[in-house]
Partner chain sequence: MNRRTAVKGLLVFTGGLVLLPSCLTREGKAFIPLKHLEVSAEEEKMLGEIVETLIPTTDTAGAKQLGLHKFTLKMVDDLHSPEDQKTFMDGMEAFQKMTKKQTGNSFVECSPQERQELIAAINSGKASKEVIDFYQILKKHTVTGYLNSELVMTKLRIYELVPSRYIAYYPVKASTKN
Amino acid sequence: MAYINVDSVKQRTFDAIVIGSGMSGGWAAKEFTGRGLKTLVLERGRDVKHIKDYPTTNMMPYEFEHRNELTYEIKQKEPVISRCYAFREDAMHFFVRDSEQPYVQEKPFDWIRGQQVGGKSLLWARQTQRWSDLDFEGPARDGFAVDWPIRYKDLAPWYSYVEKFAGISGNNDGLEELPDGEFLPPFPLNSVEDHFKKQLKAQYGNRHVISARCAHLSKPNQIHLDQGRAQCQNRILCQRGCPFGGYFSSNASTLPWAERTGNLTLVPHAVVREVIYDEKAGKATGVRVINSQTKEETEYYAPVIFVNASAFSTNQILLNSTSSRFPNGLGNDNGLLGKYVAFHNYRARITAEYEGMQEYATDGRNPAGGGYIPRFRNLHKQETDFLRGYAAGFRANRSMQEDTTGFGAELKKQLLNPTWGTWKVGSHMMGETIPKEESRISLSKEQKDAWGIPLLNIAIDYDENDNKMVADYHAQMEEMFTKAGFTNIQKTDSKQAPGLDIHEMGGVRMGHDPKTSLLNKYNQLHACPNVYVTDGACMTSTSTQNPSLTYMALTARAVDHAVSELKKRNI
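Chain above, on its own, the form predicted on its own: structure?
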C-alpha cells in the first residue's frame, strides 16, 4: 500500500497554477491573487527582483569591459542570440544562451528567449496597439486559418482595464484600424516626423503617422504610484531593467502587486515537464516540475491551470503532456497542436535623408521610438496580390557630426566644434504572416534537453505572400518618401530568418470548432476546460500590431472567466 503524505500534498495544492511569470503569466498571477485565490507561479528561470537584480542599470558606457559590444568568442559560441538587437553586454544576462538550451532548426529560426522571473517583459520593445475588428475578422474574410471566436467588443473593456493599470502613452487618433484607448500623454513627434505625417495626410488621406503608443509612464497616475513606479526618465536603457519602473514589466508591476495580497507563491528554477491529466476525473489536476538546479521532481496541484510559458514553450509543455486519453499531447484530439504557427515579418527597411527643416534639430530622447504607421493595405477590401498587410515604424533624427579630416591644431579645432548633420529618416516593416499547417513545431524523437524533455523542433519559413509584401512595402514607402521630399532613398531586405521579430504566435489557436482549433473563446482547451492558454500560443492569426497588449487583455478576461467557472463548479 502506497504511503501518501497528506500534509505534503496539501502544501503543494493551490487554488490556481500559472506556468510562466512573463507578460501574460504576471497578469494571471495579479488577477487570481487579487480575487483571493492562493496562486502558484512556476518560473523556469532564476528569480529577478525589481531594482535589486538589475546589475547594469546605472552603469556608464566606459564601465563595460567591451564598451557594451559582443566579443568574437560570444558571437561564435552563441550565433542565434547574438543576432538579437538587445543582446549586448548590458543585458545579455536576461537572455537564454544557444549553447545552454539548444533546439532543432528543421528550417532556420532564431528563437529568442528570456527565461527568468518576468520573462521577456524585461526586454520587450514596449509598443502597444489594440486590435480592431479588421484584424479579428481577417481570417474569415480572407479565407485562411480559422475564424476568431471573439471580436473587438469582447476584448475592448479588457484592453481598457489593462491599459489603465500598465500605463500606456499615446494619442486618441480616431482610426478605425487602430482603436483608441486609455492613454497617458503621448511622446510627441519631432519636426520631420510631423512633416511626414502631414505629407501623408495631404497626399493619401487614408495613410497616417501617429505618435507610437508605448507602455511608458509619461505622466503616472495614482495607480502607477501605488505600484511603486515613477515617471519614465527617457533614459532608453530599458533592456537593463528600469529602477524607476518607468516602463511596464511583470517585475515592476503585476508580480509585486500580486505578492502584496499574500496569496502568491513564486517558485523559480521550476521546469514544467507536463500537465497532469486525471482520466477518472476527466480533467487536469496539476503539473509535474523538475528543479533546474537539483533535478528533483515535484508535483503541484490546483483545480485550474494557466499555461503562459511563452508561445513555443507552451506548445512544448502541452505536446509533452501525454496520457492514454491524450497520446499526442493535452487537448490534441484533432492533431493540430503545434501547427498553424506564424510570426511578424521584419525583413524590410528603408532609409533616406531630408534637406529641409535645417532650422530644427532633435534634443533629448523619445522612449516611444518616434512614429507608427498603422496598416493601410487590404484594410476593407483585397487590393493587392498578397493577403493581409503591414504596419511600419517611422523615425527621424539629426545628430552632431565631427570633421575628422586634417591634422594638428586644425583637426583639434574641428573636433571641438561639431556641426549638425543632415536629417536621417528610416522605417521598418511589421508584416502579418499567414498561419499554415506546414508551419509547425513538434517534439524531437531523438534529442532531449538537460532535464530529459524532448527538444523542440521548429519548421517555419517565409512564403511567396511574405516576399510580395516586402516588395510592396518597399514600393509604397519609396513613393511616400519621395512625395515627402526625402532623398538618397535606400531599401534593404535583411533576409533574416523568422524569429528575430520575437513575435512568434500560434500552435494552440482559438476557434469556434473543436475539430479545427484547440481553445474556445475564453482560452480554455476544448477537450480539457480547466486548462487555459493566454500567451502567444493562443493566437489564431497575427495581424500587424505588437501582440503583448492583446496577450495581457486576453489573460485578464480569461481569469475573470475561470474564477466565475470555479465558483459555479464548472471546472
The other form holds:
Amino acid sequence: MAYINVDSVKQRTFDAIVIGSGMSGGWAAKEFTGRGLKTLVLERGRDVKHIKDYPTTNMMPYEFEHRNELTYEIKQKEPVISRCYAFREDAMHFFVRDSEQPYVQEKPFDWIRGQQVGGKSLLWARQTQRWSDLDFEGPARDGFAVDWPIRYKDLAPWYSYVEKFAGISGNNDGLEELPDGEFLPPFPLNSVEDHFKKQLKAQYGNRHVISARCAHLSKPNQIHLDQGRAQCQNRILCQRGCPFGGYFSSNASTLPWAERTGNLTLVPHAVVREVIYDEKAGKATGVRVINSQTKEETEYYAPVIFVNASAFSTNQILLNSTSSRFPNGLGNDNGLLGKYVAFHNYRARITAEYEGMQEYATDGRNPAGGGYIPRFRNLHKQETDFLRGYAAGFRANRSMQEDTTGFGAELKKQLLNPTWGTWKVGSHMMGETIPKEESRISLSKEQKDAWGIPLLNIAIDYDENDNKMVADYHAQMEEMFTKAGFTNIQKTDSKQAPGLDIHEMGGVRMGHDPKTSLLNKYNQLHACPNVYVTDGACMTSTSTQNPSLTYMALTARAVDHAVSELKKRNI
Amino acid sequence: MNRRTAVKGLLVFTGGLVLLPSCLTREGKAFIPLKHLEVSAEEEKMLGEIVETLIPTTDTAGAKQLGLHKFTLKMVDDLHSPEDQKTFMDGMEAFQKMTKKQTGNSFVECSPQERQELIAAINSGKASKEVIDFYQILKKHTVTGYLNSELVMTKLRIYELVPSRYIAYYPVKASTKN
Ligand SMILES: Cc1cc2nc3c(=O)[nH]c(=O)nc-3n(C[C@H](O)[C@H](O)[C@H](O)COP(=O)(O)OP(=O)(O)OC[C@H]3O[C@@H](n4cnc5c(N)ncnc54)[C@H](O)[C@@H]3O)c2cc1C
Ligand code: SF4
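Starting from the form predicted on its own, produce the coordinates for the form predicted together with its partner chain.
Next comes the full complex, and the chain you just saw is listed first.
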C-alpha cells in the first residue's frame, strides 16, 4: 500500500480477526464477541441473512423448474459439484460451482465448497458425535501420523459447552467409544431400526445401533429460544436454510448471537489472500484481503488471527502467506504444511429388504435420518489386517408406492391410491483414513485464480488399507443383515473420489513437537502463536465421527485460550 | 373445457414451469420454447393426446390439461443427454409411422378406441424397441409430472411442507401390502 492513513489504519484494526464465517468461524466470532473483543469476520462469499436469504425455503416441489433435478447442461459443465447429493435446484445457490473456482486435481478429488456467510453450515447433514480417547489415542497406539497433543478430557467440557448452545438431539447410550453429551430428546428409531438394534445386541453384544445424534432442536431450551430459534418442524428441507432455525447453522445461531453483542464486524466479499507476518514484531499483524467484486486490496490488523476458511482453504491461505522468515508458508518451518491430509472413506453401501414389521410404517419425517452404528472394529486392540475402522449410518424406511405398470383410468387410480411397499434398509460406511506424508495439497506453480491466488493442487488417494476396509464393511454388514433376517442384500462400492465425503482434514496438524507438527495443543501455530487454526486443517487424524462438532469444540476452547493469552500479553 | 377448469389448468401451470403457452410462436413450431428438440405444433398436440390416454380426465383433471406433454418435452430437452434426446425423437417418429400404418390416421385423428388399443399394445411391450423407448421416457415424465403437480400435491395426495411430527411406530393394516 502506497499511502497509509493513520485514521484509516485505526478503522481497520480490531481485537481479533476471524477468517471464514462457516461452522468453525461462526463459533470463533461468537466466543470473541461474547468476551467483549471487537471482532472482524472476513468472508469471501456473499452475505446470507437468516430467513431473509433462503429464497427456496418455502417452495413446493412443483415450483422448481425441473422438479429439483439437475439439467444435463449443469452436470456437463459442473461435474464435481453435481456429484454432491445436496446440489439440487433447491440449494444450488449455496454451493461453489466447478467453473467458478477451479483447482488442480493431481489425483481425482471432489472438493465440495460452500462459500457464503455461514459456509457449509447451511448445507450440512447435521450429524454430530463426540470423539473418545479410542480416537485421540489412535495414532499413538497404531503408529501413524503423530500423537494428538490432547485427550478426551481436554475437550469434554467444550463439547458440552457447544452442544448446549447448538442444540444436539440424542440419547445417552453409555458407550465408551461414543461419549454421552448434553442432549435434547432423541428422534426415535423406527420398528425395523429397533429390530436391527436388538438383533445386533443379541448376536454380537458389542455392536450397537443408536438414534443418530444430530444438531436439531427436538425440544428447544431457553438458550435456543433466546437465539430466535424454534422447534424443528420435521421438514428435512434443511439445505435450503430453515425458517424455524430448527437445525444449527452459523446463520441461525452463532452469527446473529455475535452480532447482538455489538462487537461484530462482518465483511462479505472479502477474499483473504494471506496473513501478514511482521518480521520485526515476530508475529502476525493482520491479513491482506481482496474484494471479490472490485478486486480492491485492503489490509486489516489485529493482535490475534483465527483461520477458519475450511480445511483446504485454510491450508491455501497459510501456504500463500510467505515472508522471508517463512518462505514456504506461515509457520511452515518443518515443510509439513499441506501434508498428511486425509478424509473419510464413504465408498461402500449396502441395501436390503425386510419382510417383517408389516404392521408398522412411519409418519412424518425424521430429521436425524435414522440410526448410527459406532465403530466396532479394532476398538481396543488390533484384530483385523487393516488399521482403524468405520462407523456406519443405518436406516430403514417404508414408503407408499404406486403401481405404474398400467395406463389410462387404471394408472390414474393406482397413482392416487398408493399402498405401503416393503421395508427397505440401507447403510453407508464412514471409514477412517490414515493421514500420510504423500497425501498433500500444495499451491500450483503456474495457475492463479481470478484474485491472483495460486490454485490449490490436490493429490490424495485411497490406499490398500481403505480397500481392505471396504471389503470388511461389506462382509460384516452382510453378515449382520443376514442375521437380522434381511433379504435381497446388495453391496456397492461407488469408487467415488476422495472429497465427496466432505470431511477433508489435516495439513496443519496439531502435535506436541514443532518438528513434526504445525499447531500446539491449543491450536496455535508453534512458530507464530498469535495465529490459531481450528477448522478441519488442524486434525491430526480423522477418526470415524462426523467432524464438525469437534471443530466447534476445538474453536471454543482455542478462543478461551487466546483471550487469556491476550490478557496475559503472551501473544 | 369450461372456463373454470381452463383457469385452473393455467394456475397449475404457473406453479412452476414458466412455459408460456404463447400464441406468438412461429406457426408449425411447438408452442413451448425448446433448446434442443425440434418438435412441431402437430407433434406437440399428438403428445397431448398420448399423455391424456395415459392419465385421462375423470372427475379430476387429466394429463393434457395439466400440461404434462409440455412438461415432458421440457424435461427431455433440459435433463436428457443428446443420445437420449435422439432416442426420444426417433421413437416419436417411429410411433407416428406405426400409428399411420395401423390405423391410416394420425394419433390425433384416431378414435378414443383406437388410441386405447395403440397404447395398450405398446404398454404391454408389443411394439418396436424404438417406439417402446420413446413411450417409456414419455410415461416416466408424465407420471413424475403428475405426482409432482400442484393438483395432486395440494388436493389429491397432500404433500406436507411442514409435517411437524415424526411417528416412528406408525400402525398400518398389515393387509395393505399387495
Ligand atoms: C452436504 C453436506 C453434508 C454434510 N454433513 C455433515 C454432517 O452430517 N456432519 C458433520 O459434522 N459435517 C458435515 N458436513 C461437513 C461440514 O459442513 C463441515 O465440516 C463444516 O462446515 C466445516 O466448517 P468450517 O468452518 O471449517 O468450513 P465452512 O463451513 O465451509 O466455512 C468456511 C468459510 O470460509 C470461507 N472462506 C474460504 N476461503 C476464504 C478466504 N480465502 N477468505 C475469506 N473467507 C474464506 C468460505 O467462504 C466459507 O464460508 C457436511 C457438508 C456438506 C456440504
Ligand atoms: S427438518 Fe427441522 S431444521 Fe430441517 S428444515 Fe425442517 S424444521 Fe428446519
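Residue numbers count along the first chain shown, from 1. Here the structure is a predicted model, which is why all the values come from computation and not from measurement. Only the largest set of C-alpha atoms that superpose within 1.5 Å between the two forms is called the rigid core.
For Asn417, the Cα coordinates differ by 2 angstroms or more between the two forms after the core has been superposed.
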